[in-house]
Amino acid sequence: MTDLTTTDGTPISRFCFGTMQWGGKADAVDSRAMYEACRKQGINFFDTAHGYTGGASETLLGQFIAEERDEIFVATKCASTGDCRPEAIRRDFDESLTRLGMDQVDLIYMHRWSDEVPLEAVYEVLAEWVQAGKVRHIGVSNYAAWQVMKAQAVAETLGLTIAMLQPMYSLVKRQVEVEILPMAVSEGMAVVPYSPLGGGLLTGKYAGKAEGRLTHDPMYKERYGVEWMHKAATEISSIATELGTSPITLAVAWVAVNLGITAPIISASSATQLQPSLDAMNFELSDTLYARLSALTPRPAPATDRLEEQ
């Protein structure tokens, strides 16, 4: 696996904080409080994107880390809209550097796959950034396993290695167990998954009649609008009550304990809301409890579909 460290040589933390809500649901004050809470817990890995909150996310992150830049691993993304044309990703990245107030990021992800732009054209731009010292590592987000390997083959011809993947992964979204995680372990790629709380479903918030993006946002309503997912959310809340902890802590710890996971991405809109996710950093998830939680949701079939091999 690529040696992923901050520029001062410190290994990236076991958890990553995602700044998607900074400048949106979280104002500057709440965002700063969450940054400080993460740093207090030893988190030095922060994730943002060109497409988050109209640029406010990157701007706030740049402000917060200015006095300790060398101690922080910063990952951002380009092509959030799926526009992977060289001129588009160059524009995105130039804007990101300006917002962050930096001349280099530790990692740049391609946020989306594109069937419209040749991979060679995309990765030639990434190679330019690496060679110019503007980027230390490259990664991909929301790629299927075959897309990762196809991109890696092109990247290698340019002297690049895909160091990090950012897929979706939670107790109710386990597709990465089929091919992405085995591939990443085999190829030595770091895996930093987003949405360990299932878009908020596993927080326990929706157990009653609470409303939020799972009830109002068509994309999230479609993504998590499955009966067995909501049943699992109710059951993990019951287990959390039994254990005297939060379902958030259990859900994040379940993702983090997987040997193929480098660092789950946690997030929130306030420091108070964030705390149960931070608590997962020190939560001891036994093999028995891991198995009990895993049994709440269907294990996806193997890639060969040979169920007897599962």
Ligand SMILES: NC(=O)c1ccc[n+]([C@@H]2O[C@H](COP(=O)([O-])OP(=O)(O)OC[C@H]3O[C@@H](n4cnc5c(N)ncnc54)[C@H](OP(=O)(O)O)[C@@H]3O)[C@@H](O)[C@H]2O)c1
Second form
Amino acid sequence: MTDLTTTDGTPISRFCFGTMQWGGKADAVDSRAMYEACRKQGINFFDTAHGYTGGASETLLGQFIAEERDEIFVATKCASTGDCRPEAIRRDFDESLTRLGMDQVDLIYMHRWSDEVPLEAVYEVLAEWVQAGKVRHIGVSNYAAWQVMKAQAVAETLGLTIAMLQPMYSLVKRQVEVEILPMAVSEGMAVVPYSPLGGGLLTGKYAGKAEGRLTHDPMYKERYGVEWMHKAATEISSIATELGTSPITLAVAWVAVNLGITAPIISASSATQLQPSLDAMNFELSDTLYARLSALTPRPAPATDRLEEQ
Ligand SMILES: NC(=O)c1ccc[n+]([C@@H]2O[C@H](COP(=O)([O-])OP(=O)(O)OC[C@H]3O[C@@H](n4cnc5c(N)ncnc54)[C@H](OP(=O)(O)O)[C@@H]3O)[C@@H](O)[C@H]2O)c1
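Having seen the form predicted alone, can you show the form predicted in complex with the ligand?
The complete assembly is shown below, putting the previous chain first.
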């Protein structure tokens, strides 16, 4: 649950759309088509980053929302390269605002944790932006739970609250269930997880000869190159066939229904690809089906390792 709203006071939508492919695999026409499909479905929450597609993602997003800025919640990220030095994040954010054509973003995430720059130095810059009205809310991505709490302690001394977390989460990447999700519920932080399809694995297409991110990008190939993950992708496809739906719809709906999840970040390379992810917004996942899907992949051990108490 979250009380975050657009500047016209509308609550953020139950799904967010991620623009990481815009200006890359998706050209401007495809990107615009995806933007319009999202708007038609009631999505008012868009995610980008300084580091995406050399700036094209932010530029396209700024163009598409120009006519309806107050109706859209825009989240971007700084320190995408991991360089969290104050001068680096100032440079990133100035560029982001220019590309987006805005003088304020609704939320800025620190894209990564840094061991090299003291938290005080980073969060003082974020506090400056909030005070100057350039940023409405702050968030963090790819932080461990202890890092979130440590950063929040520093943020609090500057009058800031970490409002949103952006971890990875899907049926084949469930680590957040151990600490991040319970912490977020306890602290009232919004959770907006990325890669609900495991970068495309849970579409089921890699059971055949399909090409995509997992065949082209070595990082994704390694991240999802585990046999049990591919087996789970095949199994979710069989369940989808049995139920007359898409494995994509099931995988996204499964992420969305978990306790503590505010809005999964859906994405695609084209509007046609996107439709089954959008369909998940209206898919009623019963408790029985939720349990059946959850059983396809290992539940991570609790932080205490006392498995017998689970
Ligand atoms: N904070 C971070 O570090 C971080 C990291 C990653 C992503 N993100 C954010 O989260 C968003 C979503 O992440 P993600 O793109 O990894 O999500 P995802 O939903 O796990 O993967 C989306 C990809 O799956 C494939 N796909 C989707 N629908 C398909 C269909 N119907 N048929 C075939 N293939 C299909 C496409 O890739 P192919 O066409 O290449 O196969 C698509 O780009 C990103 O846009 C970004 O905003 C954040």
